[in-house]
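One chain comes next, on its own, written as structure tokens: the form predicted alone.
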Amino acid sequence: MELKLSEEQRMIIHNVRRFVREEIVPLERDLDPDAFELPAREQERLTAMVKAMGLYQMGIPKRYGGPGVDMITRTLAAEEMSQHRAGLYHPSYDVFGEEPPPPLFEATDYQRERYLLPLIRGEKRVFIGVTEPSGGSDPARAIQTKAVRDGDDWVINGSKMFNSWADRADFGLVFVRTNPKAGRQGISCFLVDTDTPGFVVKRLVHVLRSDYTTELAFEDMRVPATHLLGEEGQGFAIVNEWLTANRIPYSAVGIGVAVAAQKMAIEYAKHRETFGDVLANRQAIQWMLVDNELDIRTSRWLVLHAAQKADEGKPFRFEAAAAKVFATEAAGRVVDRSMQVHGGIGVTKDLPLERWYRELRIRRIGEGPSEVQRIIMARDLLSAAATSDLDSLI
């Protein structure tokens, strides 16, 4: 692995770090501890600043007018963006831009004009509809929502769960079953406008994190055939490839929170006195800080290894799964130890630790549970697709 950052990477990381420390963190002092949005005026001001810095929607390809930043740099930036109270699920309150789902970059001309370009311009918002009440970790079998062709339309009936902000989105990528007998090849993806008749937000689903998700119902919802994204039956391949790649920055965000927690623990240990001496001189505290650092550095290596393979166009499913498992579980351990170092104040809302502690619990489930990631890795190991040999690193 190339350990040395380029000047461009250093500049991006420095600018993101400075922005978070000087603009985001001070704002949070006046926000509710569980806030997940900024006041509209501040949102607009900070978004304009990010655009002027050239860091808005970093993952958008250059052919669409975006920066086209590589995965390694985006991963490093994600670690910096998340180092604030709301950073785990709203890194920098999304002022760096809501990047379009990558499948939209391969959409038809009509779909790009109707959905992708307005999304890039910030005129529309999108949600993703995969998980259903019947399950979410195995979309090939769990997806029961059905679409039946009727002339130039598809008629969709079913439901979805845990869709973030579907009640505020303009459209969504909804994965449904178009062939009940085809297994993985029976899943297709549709672009669905939220004002379509038959699209129903059944309820808001409140979870451990500080905002909410939604449960949706589709009741004889008619969607034009032109809204099929990709080919019929390609939906599983679309969602699988997309989620695999997304696990890399998803893991990096958790590392950012762990880094912030570790900084807080070190600073507190240096100044907090008990029984005539500072905590930093207690071996029990020192070992917790060291274990934190081991978890953080190991997580970073795993995540960057996955990012490097993705940038090089090499298979990275095993690496992304490994990064996701270790980084999400390690971040939970780091925040837990950091709370222990702080003692009673660590569990108060005066500090962000209790919010991170709650929200990190979800990360072991979101984007594919740890157990499923271990199954993925085991399959690759047993099929000799990945090994612990040095050859797997090059």
Second form
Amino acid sequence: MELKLSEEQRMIIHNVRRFVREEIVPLERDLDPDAFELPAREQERLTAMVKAMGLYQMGIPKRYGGPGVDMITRTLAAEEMSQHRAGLYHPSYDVFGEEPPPPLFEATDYQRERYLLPLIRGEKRVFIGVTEPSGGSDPARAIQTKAVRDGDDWVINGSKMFNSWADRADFGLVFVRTNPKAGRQGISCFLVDTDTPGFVVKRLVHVLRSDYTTELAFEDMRVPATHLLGEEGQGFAIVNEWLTANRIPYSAVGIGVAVAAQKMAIEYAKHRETFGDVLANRQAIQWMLVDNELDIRTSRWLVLHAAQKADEGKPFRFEAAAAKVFATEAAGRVVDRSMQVHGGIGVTKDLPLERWYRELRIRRIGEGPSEVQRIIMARDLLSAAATSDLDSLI
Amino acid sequence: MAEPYRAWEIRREWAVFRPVAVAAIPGSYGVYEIAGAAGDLLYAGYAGGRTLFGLRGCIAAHFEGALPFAAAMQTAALYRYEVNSSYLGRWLEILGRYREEHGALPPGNIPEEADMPTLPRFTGGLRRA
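Switch over from the form predicted alone to the form predicted in complex with its partner chain, please.
First the chain shown before, then all remaining chains and molecules of the complex.
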């Protein structure tokens, strides 16, 4: 077993880190502390820079003209991209590109032409519609939105909840029930243009994070049968695959924020004086900094292990769930302790800690709450699909 | 026929601006609207994390003519506000709804349109039409 960064990985990390420090962080000094988008001219300028650096949409396979960077390297880069105020939900304000949901790579030629390629070129944006008012953690049962076949179309009725970007995206992957009697085999995925008649953004849902989400309604929304992604009834497998893979970068950006908070806490502890001495000389503070570091380093190993298994084409469901539980909970603890080190100034909007603190709370729920990740892991342990032996490293 | 419930609107009643009453406006984060005497919306804004004196400072600045788009605000008479820590999202929501109903932003917001975040869009069918 070897964990040694290649020259290429070092270069990518170095370039992303320098980009964030020199281009993103200075811009944030003039933005509102809750900003989640850059002004259009800055977005275009920085996206062009990233493209010139060859780091735009790093995960796009080479057969689609992308750099085809592996998951480990993308995980390391994600940790760097997120080390700024808006970094948790908008790492580097998305100027490194929006990676297409993996199932789109298996789409039909027509679908690839209409959706995947414009997404790769940065001309279209996508949202994912899984969760409904009836729930999200158990999509096999919670999905009530129905699609009924009518000639060459499917007619969709129902609603979706907590859809980020649905009001600004050009299309979505919408998961619906096409067979009410078939359980998880009764769910299918459709590619839905957001300008389709019957597609309604019912309301914006304001949450703890700075950016909002949406509630959607589908009212006799007619979608051509050619927009079915994969086979009818394959939707559950598609969403499961996507959710599992997404847990790795989702965890990595949380580590980035934790690292940024830890750096701030160390710097502040070295300078802030109380009762005639700097905080850094107080054992209570030293222990907080050490606990932060233990959380950061443990998270990083778990996330890299999941990424390594994904890169090797091995099953990584258990590892991704473990990474997601630990990294999201640990990042919350790190920011909490860093805020404590800072005292009163830590809870103001002068510093990014308060935003990270609020937004990290969502990470223990979003993309499958900690409890669901533990269910996934318990199933694998009890069925011997996962083991505590050293074999787990193989 | 009763008017449909418009959940996205600021629910507080319009108030006539009086300099002596400025201190009663909260210094909190939130969103606000400035209108003409007939309630015609001239500008929607937010008091965010870098705003001095929050809603109070923002609303007062409009009526004191201290803002660069004062020309569009010469008929300003009324204001209303909502204290809200999700001020950016609420602001975009108000502007997005207004644009869908009127086809353009309120006159006072038009000069700053180029630097605005992406506004939400609400109805697929209407957009296509």
